[in-house]
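Only one chain is included here, represented as structure tokens and corresponding to the form predicted alone.
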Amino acid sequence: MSGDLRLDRLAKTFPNGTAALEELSADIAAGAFVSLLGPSGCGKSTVLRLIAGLEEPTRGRVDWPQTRGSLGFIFQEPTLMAWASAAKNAALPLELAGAPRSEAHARACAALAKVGLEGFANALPRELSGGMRMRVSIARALVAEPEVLLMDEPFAALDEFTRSKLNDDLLRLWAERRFTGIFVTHSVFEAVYLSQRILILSGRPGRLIADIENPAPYPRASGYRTSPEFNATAREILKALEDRAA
């Protein structure tokens, strides 16, 4: 991993006049796991799109000394090709990059195995559960071994059991790969469980109102969710949100 990510006074106003972000600055260390937390419409997803180059900032800039090819993106919905197998979906980034088909297939199957889908390479999306489809999406994002992984509320639509399991699987993959993880969520508890650091944004236009470190070590077993340390960090975040609302 080489190169930290810097958000330098980012601002974004859309053509319709909506101001999504205003003067957002943050430095994110290479290999860190950071969550963006805040109310709906505060610009969290816009931050990810600016980092990915899918949007251009109105002011400010994203500094990151890497090519866009070393970036993965997991969206809120799996967005899989309905007519293609799990392996074909997972191999898409490699095929678009010109990798030989046999190599892309082998790497896609290995990525599927990493997310618990060994044996499902030939399954179509309609044959998979919602959690399994999201696993295919994760495999697709990780198959090219990105330096930075952007995640836009990927587990929000899943039941709590599946969401909890995927949280654990995501942390396991992060520990193995040590990509820089930037995770958008509305859940205080998900942010605390996953993250080393939580960046809290105000309501629109999004501004950074708190930057909270989570000192809890990894790996984080399920018992961490009921620990005094977990509750203390969650209370600190909730207080920051309540103070801003007041």
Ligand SMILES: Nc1ncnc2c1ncn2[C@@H]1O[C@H](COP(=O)(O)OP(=O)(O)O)[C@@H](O)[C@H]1O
Second form
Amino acid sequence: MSGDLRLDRLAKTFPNGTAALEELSADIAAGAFVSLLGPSGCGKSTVLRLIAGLEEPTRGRVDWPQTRGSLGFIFQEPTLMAWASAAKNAALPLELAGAPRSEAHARACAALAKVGLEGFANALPRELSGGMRMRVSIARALVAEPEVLLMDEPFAALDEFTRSKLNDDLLRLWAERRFTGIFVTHSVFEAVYLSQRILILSGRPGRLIADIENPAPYPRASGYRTSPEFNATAREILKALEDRAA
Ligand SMILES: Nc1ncnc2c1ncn2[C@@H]1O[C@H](COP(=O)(O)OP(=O)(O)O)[C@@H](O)[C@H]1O
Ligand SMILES: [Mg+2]
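Could you present the same protein in the form predicted together with the ligand, rather than the form predicted alone shown above?
Below is the whole assembly, all chains and molecules, this chain first.
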């Protein structure tokens, strides 16, 4: 299907000789929500950086639906400018793209409202909780309405309550916007809760060891976390990991 993002035998060895990614091929359908799951150091961040064009692959290629312009990136740390307000931080991609300042500000405020930060436009990062800072980071990633949203363990540093809440908010935003979501995590449970599909990578150098469909419908409310359907998919993933380890 046109609009799909295609990873074609993607591989990366760094100049120092570290083989981060051995080979990864996957077609990711436009509008899908896919998780990339694997142990620390298996090349997950590298895959996102290759998709974003921040690194060049050693072999293979990334085929994009249209252009690379339409891309949002959420990092593990919120990476906000400490001296700038939430609105100024969220407006950054638009200002870099040359949007008039007043328009950028208005769209940034709308994006902040979307992530539950109405009324915090003028707050500085240090005045916000960790979860709220991550919300600003999400608003910044979505402000330009990207077709593809890359997320690199965005909630790993948050407590479980905040993380569950942000999982739900993220799914709500995805339902509204239908960006293609690629979510990196090392949590089996977070991957299951969020995704339609889970790509499991082996330890370094990363290689695809399983490609698991999660047929559970959306919206997924918190009851899904303790449902038999949730467990079935989690078990399938754990089994793929065990088989690999054996
Ligand atoms: N710029 C780099 N130069 C050399 N080695 C790197 C570089 N970036 C990452 N690596 C190494 O590549 C491997 C995969 O890294 P990464 O993609 O960050 O893994 P993950 O995100 O799954 O934890 C790790 O061993 C890491 O140390
Ligand atoms: Mg990483």
